[in-house]
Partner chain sequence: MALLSLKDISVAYGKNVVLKNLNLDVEKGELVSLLGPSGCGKTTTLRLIGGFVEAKNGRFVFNGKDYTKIPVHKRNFGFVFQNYALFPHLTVFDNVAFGLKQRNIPKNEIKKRVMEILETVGLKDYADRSPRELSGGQKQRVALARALVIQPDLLLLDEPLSNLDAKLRVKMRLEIRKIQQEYNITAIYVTHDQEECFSISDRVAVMNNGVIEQLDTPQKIYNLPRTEFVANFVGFENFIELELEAKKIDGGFYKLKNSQRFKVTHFNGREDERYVKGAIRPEEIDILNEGGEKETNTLKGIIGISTFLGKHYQYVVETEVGRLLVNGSAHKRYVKGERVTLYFPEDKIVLV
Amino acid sequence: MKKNVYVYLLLLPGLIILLLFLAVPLFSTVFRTFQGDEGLTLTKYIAFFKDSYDRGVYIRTLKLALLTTLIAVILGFPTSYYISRVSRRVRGLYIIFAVFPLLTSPVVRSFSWMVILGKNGIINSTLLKLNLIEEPLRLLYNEFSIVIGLVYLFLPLMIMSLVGVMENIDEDLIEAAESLGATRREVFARVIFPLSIPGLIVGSVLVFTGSITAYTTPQLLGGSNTTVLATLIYQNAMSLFDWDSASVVATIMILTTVFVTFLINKLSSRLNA
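Can I get the structure for only this chain, the form predicted on its own?
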């Protein structure tokens, strides 16, 4: 009994800090968005979704986050499986390469992609020299460049989440399935994929959450014509000093993240059924 009391006492300082600096400010921010002249109301949210510009920003942000998550799954799954099957020494080297983008600032990474995707960037210059195009392609300051930047930014999270699960898949299970006549496709569908779902869930949630809340990458690579929710919050709060509207956008972002996370968990439970 005393040991349990000591454990709770050790948790108490962290819980107090989380309560004072996270839970209370978050609750006050969300609560004020439901306040109106006549008490609790949804007027601010109705006004947000009635506005065509705000509604377009929301749909764009959700689309970019979902597309980034999908691409991260497609690229991260085979990469993670390959890393998990190599020797431990080589695996550590590959993991370092995968994590390396996380060690640099998002600003530096975004400017790097601006050099690559710009009008006079590496891609356009190469295509022009090869006479494959007559004029530079518009690869920057649009949704395409944002997705490229977000995938590069959050793909390591997907890889690390999947590698941590896949490296624990017993090789004997795969050999047993193959010895019983299962093809590689059947081994993947019935053994590897079901056992990798926990890592897939964690990776998808991390990538989606990071993508829907990202500010630096969409701001630098998307420009002023491709506004997302994070940049809309900044505009309302810091440029227009409209903190109520900024709080509404922040709450919508939080609720969307929670809802999509719930859907991902529901989908994973059906796949495991």
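What we label the rigid core is the largest C-alpha set whose atoms superpose within 1.5 Å from one form to the other. Numbering follows the first chain given and starts at 1. Just so you know, these numbers come straight off a predicted model, no measurement behind them. What changes on going to the form predicted together with the partner chain:
- Once both forms are overlaid on the rigid core, the distance between the two CA positions of residue 11 between the two forms is 2 angstroms or more.
Please move on to the form predicted together with the partner chain, as the form predicted on its own is already shown.
Chain alone follows, minus partners and molecules.
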């Protein structure tokens, strides 16, 4: 019996590192945002949401993250279903293709979109050549380009999560549904979709969290009037040296992520019933 106690000692180094480098800084960051002149207070948060600029940034970030998640779901579902149904060998190949964007740095990935969407980029020059437009479209440095960049960045996470669940759906279930009169589409709606919900939850949470905290992509593909929360934190901390405000924004970001994760979970189990 006594021996078991020593086993826990093995956890100690890891625990110390986690506490020291993760829990303590996180807690102290969050804690100081509630500190006022006389005890705990929410004044800093009230101030954040009263400020129309800050509120605007918050709503924009939320909107972009939700939009990215939604698009990733719509694009990810059919792709994942297809990948999960091909033979095991081909599947490996497709997955490599799908995660390929993850293998380069976000900076490189954003730059490649700048090349595509820019004033003299591929899209504009093609459209100009075809005489479909008279002058280049403004495709870059707006919310549109940020969403494109984020979807490109995080779609692999959605696909990986969905494929993981979908490849475990037994072929027999699909055949059983078909034998009971379901067309391919009905099989998808009545069997595949409900059984994929766990993957949908994981994928959505990953994409949403990634999008709401993204810094590089909005920085490179967005413009001066498309500031997001991560940029705001950076500005507050590094340009204005206002660490308190930066902490407030960071805490809001964390709480929002937790809340939306919770919502996605709730919504999904509702869908399942």
